[in-house]
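There is one chain below, alone, in structure tokens, taken in the form predicted alone.
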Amino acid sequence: MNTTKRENPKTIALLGGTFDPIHLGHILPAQETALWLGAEQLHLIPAHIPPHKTGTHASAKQRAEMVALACEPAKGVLLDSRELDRDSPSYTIDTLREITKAQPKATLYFIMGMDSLLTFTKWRHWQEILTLCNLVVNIRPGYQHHELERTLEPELAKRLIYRLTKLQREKVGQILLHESTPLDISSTKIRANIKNSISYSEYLPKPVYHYIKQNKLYR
């Protein structure tokens, strides 16, 4: 099953994640990045079997059916469940070659948090990420540019762009950071809120919230 829509996107903005479940601080900054990149599509990619996990506690067709639901009502927002196609780990690289391959005209934008940033040569073929797509990396408003420098390895800190006139549209390989608005929401504290009869609707899109409650997920 893939609802990608076949169009033909000269810009799409990715975010993969387990998404178990999805919740707005997954939902909200990455839509409101894709707007400030000017991307006509964002993709959510939910990931079979993570590399650095053990496992998923919804089934990976439970969790492509909440990312469904939560991009019915966001215009461009689609869910792309290629990686849950595979039985084999999801790997960002096999991804991006598939979109690249079905999208060769697409300028690819990876959107990814800080503490990927800061792993990200430790992942598969991490170079020829690099060859593929750009990074977006959503920081935190005020983080200190220079730190940052000092800490990724040189081959990511010469590929910093801290304005988005800077960016170059015909290129890749660029590492563009970007001031979102940050949420105190993840999975986890959903998962332990529900165990535990707390509330989480707030946390949730509607659907998602009635999803997990008819199915009684994460009990």
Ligand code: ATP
Given for the second form:
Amino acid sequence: MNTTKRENPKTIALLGGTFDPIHLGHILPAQETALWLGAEQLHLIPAHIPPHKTGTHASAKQRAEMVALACEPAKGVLLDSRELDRDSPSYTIDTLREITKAQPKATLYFIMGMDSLLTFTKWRHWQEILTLCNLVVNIRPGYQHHELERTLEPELAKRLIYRLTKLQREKVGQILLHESTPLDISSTKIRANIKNSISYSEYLPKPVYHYIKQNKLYR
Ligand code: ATP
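Same protein, different state: after the form predicted alone, show the form predicted together with this ligand.
Every chain and every other molecule in the complex is listed next, the one we just looked at coming first.
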């Protein structure tokens, strides 16, 4: 990533998540995507109280500390803890409004997995989200695009873009599909492995692994 313009980046990639814990399946595809986009920064945004989940396993502070350990500021990967500071559920729309206000000139790319795109129209103020950023959806290589167009709401299907070169000059409202290397890792699997004493270190950045061990998390 080109990280020379730290103060006022022109292009910012965003990845929100519960990060309970953050793992390589979050970081590596997101970094690959940010690089592909030419983004100057990748912001990792831990959710405070995820509206779609009943609760978290580690505390908000611990999840943020693990994200901080996974960040590589020199490579433009930064922790954005604004959702943790809120005393209310995390909604992407609020986060995007805040970032837009702080960085009005930046183009924002909100990264998500295919599972999230399929439920996107259930997100709070999803139409407004599309007025503040572009979405970038990580898909498996060889994914059948016509299948997606059939499944998706027409309002979303018409915004799909398959190649970066097709990206319009508009800063917002487009849904870019990006083929990223699939990694079969989830926080659920890591938590289950820890409970069942199955190895899990290979799914995590080293400092996060040591943090989990030191703090006896997820046992
Ligand atoms: P859990 O297992 O607790 O549901 P998770 O591992 O799916 O957690 P989240 O924090 O819910 O992680 O995910 C945050 C974002 O990261 C989502 O957009 C999700 O699609 C994406 N993501 C999670 N795991 C992967 C992976 N292995 N490859 C690519 N994207 C991923």
